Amino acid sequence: MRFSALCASALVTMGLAASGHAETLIVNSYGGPYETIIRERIIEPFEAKFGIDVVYDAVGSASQDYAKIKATNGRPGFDVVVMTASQSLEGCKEGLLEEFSPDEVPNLVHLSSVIAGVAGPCGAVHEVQYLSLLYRKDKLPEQPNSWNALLDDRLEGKIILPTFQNVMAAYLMEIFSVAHGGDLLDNVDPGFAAMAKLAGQSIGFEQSSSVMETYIKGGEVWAMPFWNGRAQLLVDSGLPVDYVLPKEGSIPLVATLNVPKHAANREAALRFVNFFLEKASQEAWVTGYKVGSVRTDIDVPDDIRARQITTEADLKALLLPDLAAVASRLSAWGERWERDVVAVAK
């Protein structure tokens, strides 16, 4: 009987291998347009190359996914997850995420150290967006080129702001702080003062980016801060909107691939991470999802390169706060946001 069972098991294994689908990998990320693009540009080519079936899990935001990793002590039920540099740093510190090395993920050596280092050893940076100023072209005859344009009298009652639960709020406050003589961490009084003025201009606050965009789609809002990748999707949809990287600069949203410490399919997960960082994969992702890359050797059309972060010079021009230091201040900043910013909103 033992011989028969072993033979049967071997036959199953051989059969799976022959069919090219001997392994399964669970990838957790976002739904909507993101899911459509990642399936077409990354997952299907990965499955074809390695014969690994990918089960896509679109449940949860980055913060919710990290909460699940934390609650299960690194066994959340998925093998690869898309989060941000902030979760990567925290997960690494708490020993809940795998540390990557070039021995197991060779394409790490092709990432620019300017941004890759921001995410720490547990985050493989596969995408970078920047906080842009999104505006209605049919309402504002001139393209704004400064964050201060949001304070223009013409935009009174025509902008919307994120709640502090959306990291966009902290980044916007820091950008205004630098633009008004402060800095990114220790002297943010100018940032909060500017945000209080902006609150007086706004119609309110929303946590979700997907909800925020409904206001500008409907024309109720004429300008607002927004991640440039999602802004580009709105431009591509045909809406009368456009976006700019204002002259004072911007802070990037650094997206990372992560592997929970006790992922069931660790080897396949590392293959997926490395595959996503390949030059051809990065080119496919940048041209499909319209975001930036920290691989500066990619070849993409000029119109995409002109609007995305794709060069070493682009990366060096970004404002880069110490994310660990930012995390330590978020609680106090959040209380101050409610007291000094939300309280003055109309």
The other form holds:
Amino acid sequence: MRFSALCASALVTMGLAASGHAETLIVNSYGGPYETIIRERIIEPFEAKFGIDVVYDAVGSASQDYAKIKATNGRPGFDVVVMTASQSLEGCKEGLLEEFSPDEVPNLVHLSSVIAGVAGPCGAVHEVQYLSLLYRKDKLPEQPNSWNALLDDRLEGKIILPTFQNVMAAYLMEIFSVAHGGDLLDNVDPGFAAMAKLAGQSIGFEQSSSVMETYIKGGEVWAMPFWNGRAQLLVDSGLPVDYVLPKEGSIPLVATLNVPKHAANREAALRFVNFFLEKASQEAWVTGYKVGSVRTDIDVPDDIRARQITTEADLKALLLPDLAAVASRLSAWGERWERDVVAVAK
Amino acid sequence: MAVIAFSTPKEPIHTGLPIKGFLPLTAPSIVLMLFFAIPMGMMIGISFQSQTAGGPTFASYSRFFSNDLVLAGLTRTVVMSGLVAISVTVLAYPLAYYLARSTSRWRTIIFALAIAPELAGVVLRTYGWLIILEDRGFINSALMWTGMISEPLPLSKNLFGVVVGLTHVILPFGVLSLLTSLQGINPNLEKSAQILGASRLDVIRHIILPLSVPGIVSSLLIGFTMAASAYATPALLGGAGFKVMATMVYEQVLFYLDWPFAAVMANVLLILMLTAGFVGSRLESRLHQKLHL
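Mind pulling up the form predicted in complex with the partner chain next to the form predicted on its own we just looked at?
Every chain and every other molecule in the complex is listed next, the one we just looked at coming first.
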């Protein structure tokens, strides 16, 4: 009798203890302004709505996070991670990421199929940026409207390029390829030829976007390719800079939410992904982080709509390479970049 | 008269059952097995994997030895590591000798200063050198301000910058290995030689240098292996065109996602360092024999 009473009280105590602790979700993404905005606009409303505690892990870049998922065979210690469409495709092919279905993530049906399909079944596209041409307004009084402006003699020694290990480099080469008569995948000779010319008048290469940023902030660089979301943050900071989507077009950076295959808190992770894709969340994110969305039904102010990708027409105007095909060519392109582009840099 | 003697116990120390003698090795052996041997075995296994489906293959090894860019990276690694090893040893030697012989009250302060760089992280120190060496850095700005140069000197984004940065990072290890060796040399040997008429230079050439060969070899090996495996300093100070094995492994793992090729590179790097260690120990033993030590 006494033993039964002890067991009963232990069970009640355990039950109370369990109910007292909220569910926890570990979200891995970026630090800096991204962290501040995602906490305020997405994480705090999510915690309030579902009573789930979010632990934010800002350690590591998307490629480092993917390497961790691969090394641990889908058990990296976080439940949701922000990566790119390329990593989503690769992780899905390797069986390392959870495949999303509209049953579990209902908001997937609201995403434009133009871009959502690019990331495959394991990537929920929550944000899209495009490669823009960022320039100093105080040095270039006329707004450049073409990528070829980077080849102008006036910009000799005044531009900086990404290293090939920053995906901006491959995309820029592909854009130049299309602009100069080639294509996105098979005939990229014009792209490499243009990049070699560009390297000849650049001051060098930097891998990190945040380091590239310092050059244009300091005025040593007058123009460079840059993701438009980050470019907008620079504009908002009051620097004499602006950015354009050049007339030849641009390739987007498709950012995705992913759930590792063996995430410890799978259900909460799927809820978070769905919550991020809610109309209100996407509106909050687009206006907060100043990026585009693949939910074309969102309501955002006109000034944001004018500069971001928010409509079906904007999405259709983008150059969209087959990311799996790009991934299979990256290694060869990387070697060609070393021989044809880096070799001619000053 | 001083006598150099490498003494060994005349009687072996018996500790009962032979297994007891190995007990102290148990913990380090387990740690090495778990965190070195097994991961190394896995890495060797990965190097024979195919990027696509299929059985074991030598494709990544074949690619390594037929790719001129990769072989250039390997050569660059050897040259860089060799230069760092030499500069660390040359700079550390006089400092270690001073620390070994001095009785000055400044000795402790100088020792602390020699080791102090280790208190800051590698990345922090490398960024420090970047601020000093880059085109718009301290040295170039100062020289251009004084009118001594009109264009920045190429001090960073090249081999020079990386060797300077790595020498600073590895110097304390060189000092420590040489200090241990120099402290083991009986000071009376130098005094005796000088009493018998040897000049200071003769003492250095014929007594100190030969007796400190183990420390010199050790410093060269530490400098070479630490430089060959360094990532942050070559990545930050070397620039886009300066690829060494460590930075290439990083690219293959994180950007190209070609782990088999990365494993091949890492294995070659390991073999390079093992070869350096083997050559170093052979060199040391030959010098010992030649000098009748």
